[in-house]
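Just the one chain here, laid out as structure tokens, in the form predicted alone.
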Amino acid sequence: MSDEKTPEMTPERVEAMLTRGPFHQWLGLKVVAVHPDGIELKATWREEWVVNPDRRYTHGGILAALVDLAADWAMVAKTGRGVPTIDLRVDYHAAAMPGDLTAKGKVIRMGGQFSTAEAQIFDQAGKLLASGRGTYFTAPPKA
């Protein structure tokens, strides 16, 4: 690793990082939380994310993806710079029906290139809906 300092990664400097991606301001993600193995973000319930507009319920790719960017920003916070995703694992445990999502993300382990992270994502009542763990790239910049 390198011997530079990593600022200080706060919720309010994660969140401007993160909101920089076209995707993530559509996701609504806001940071509620950052700690020093992981993050919480929180996203904004869109009517574009309804699968089955009779069930009413949210499309998989969507908590797919909460779950890549909380495990994948529990990294940023660490690192200080964005870490590519190599592998990931997604399971679901329930419909996500209406309402904003909680996504916590955790690092696992740290390691020179290759680290990895968990996330879990929740409804508004705290339910459970789909969890997952990922591998991302986090050797440090060529000089």
Second form
Protein chains: 4
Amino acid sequence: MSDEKTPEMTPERVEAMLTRGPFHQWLGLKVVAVHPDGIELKATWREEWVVNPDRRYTHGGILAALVDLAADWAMVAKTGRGVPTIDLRVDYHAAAMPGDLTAKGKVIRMGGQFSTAEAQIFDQAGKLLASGRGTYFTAPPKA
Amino acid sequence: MSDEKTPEMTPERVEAMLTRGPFHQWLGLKVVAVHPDGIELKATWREEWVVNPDRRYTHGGILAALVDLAADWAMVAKTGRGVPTIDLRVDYHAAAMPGDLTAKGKVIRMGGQFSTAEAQIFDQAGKLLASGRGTYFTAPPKA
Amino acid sequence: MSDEKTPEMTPERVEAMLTRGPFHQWLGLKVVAVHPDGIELKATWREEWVVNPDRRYTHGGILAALVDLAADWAMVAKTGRGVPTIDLRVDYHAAAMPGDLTAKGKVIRMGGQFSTAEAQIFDQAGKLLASGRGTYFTAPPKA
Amino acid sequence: MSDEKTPEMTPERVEAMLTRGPFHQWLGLKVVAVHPDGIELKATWREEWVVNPDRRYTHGGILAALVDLAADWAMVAKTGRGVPTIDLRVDYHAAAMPGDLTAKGKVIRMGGQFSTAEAQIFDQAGKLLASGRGTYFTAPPKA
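Structure of the form predicted in complex with another copy of the chain, please, following the form predicted alone?
Zooming out: every chain and molecule, the one shown earlier first.
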């Protein structure tokens, strides 16, 4: 998909694309902002995220999904769509207690065949909970 | 927790520990086998896993959660519990179509402070969908 | 490069290809074995590998280079050549004391555009020092 | 080592610590700047870095070593020393042609037991060649 033909990627438009997916609906995703080289998402906490019934923190798989999502869709202004994830790294910095999460994604390097992007996950007090990066398959779709 | 005091980690016992967590219940986790250096889990497909409503494959975040879970609990025979994830790497090999998933975790190196374990995710036909590894914090809990 | 045209990848042939590179010469690489899905290399210790002049262990960058090399060339039976590394993960398990190192690489998944392979690094007593995995660009070279 | 007792980490002081190691000498490391949360290093190109004798680019293992070094020593203002690497991720963005390299390291999260830092590698024209992140063991040394 050439940049020229990509319609403007407003938060509303990207949110409409994103929330077609049942998993994205389940995560309660909202698109807060779309920049030329990044994106900011919000995810809505739900009881099923909890891994430890006593200490009540969120499972790292949810944070991994959000790192992947924000890094992937950081490239939407360039690609006009989500792109396949090739691999992902996530670092866990602090326990995620119940509450909505903010995910900020940023392009590190945009390439013709594959690209690198990173993301950070914050709680509502702005505390960094997790961060990571992934490699994405950004070759244009075959006609 | 010393090895001496750890009760025998049967699949039933580990499944009872695992499924106390709401996220683990949501994943429909079953413990198929527990080995001295590994574990085999099964997760029960659900509609909310789907990321792409047209092509119907499962979101990579679910696969990441299962890589993390299987690698983490691969150490249960040694630790008697799940342990905090420090970081995680996931490689995606093929689209995960609707259906239950099998996750096999294996210890790479058990250490006093932190340990490394790996996992593979298969569909019900035995196709490798994803694999990865993580670093886990295995220092004994403070008394 | 199609499999049909790839000449047989004997250890001698792969070693001759590998050791054209000055860095590979500096590492004192020898090819011990070539399998359909893997390779075994040996690297010759040298004083310049030492990072800590008191404790005398080898720098992790040398181990990272060997993980990358063994994972990359694990695919040589399929590709007939080394392939570009897209990204790499390395886990460090034990200090590498002075002495030659063995690196075993194995294909995890061979793909058309990109592939995943892993490697383990051992000392001469067979102790696991490091392990890791990488994503490699395995699209056929353009004619 | 408590922060209070750490002597001021000037570039000269850190360079003197770093260049005690034979591998660091071989890399021709210079310390350009030390910040509270980061470091800038320079490495001096040498012929042995070349992996491909025709196209003349530097082996990814050298870039991995520099990502590790810059991320590790980004914490020197806090730790007063280099710290053990637990694991490392490196993404390769462009071929590194002959010439000196600049490595910028930055702390992502400083923890009591383990910490996360990242690094970027640039050529002398300021082109981003590689980037990555690692987990480091930052527990205080035992008395």
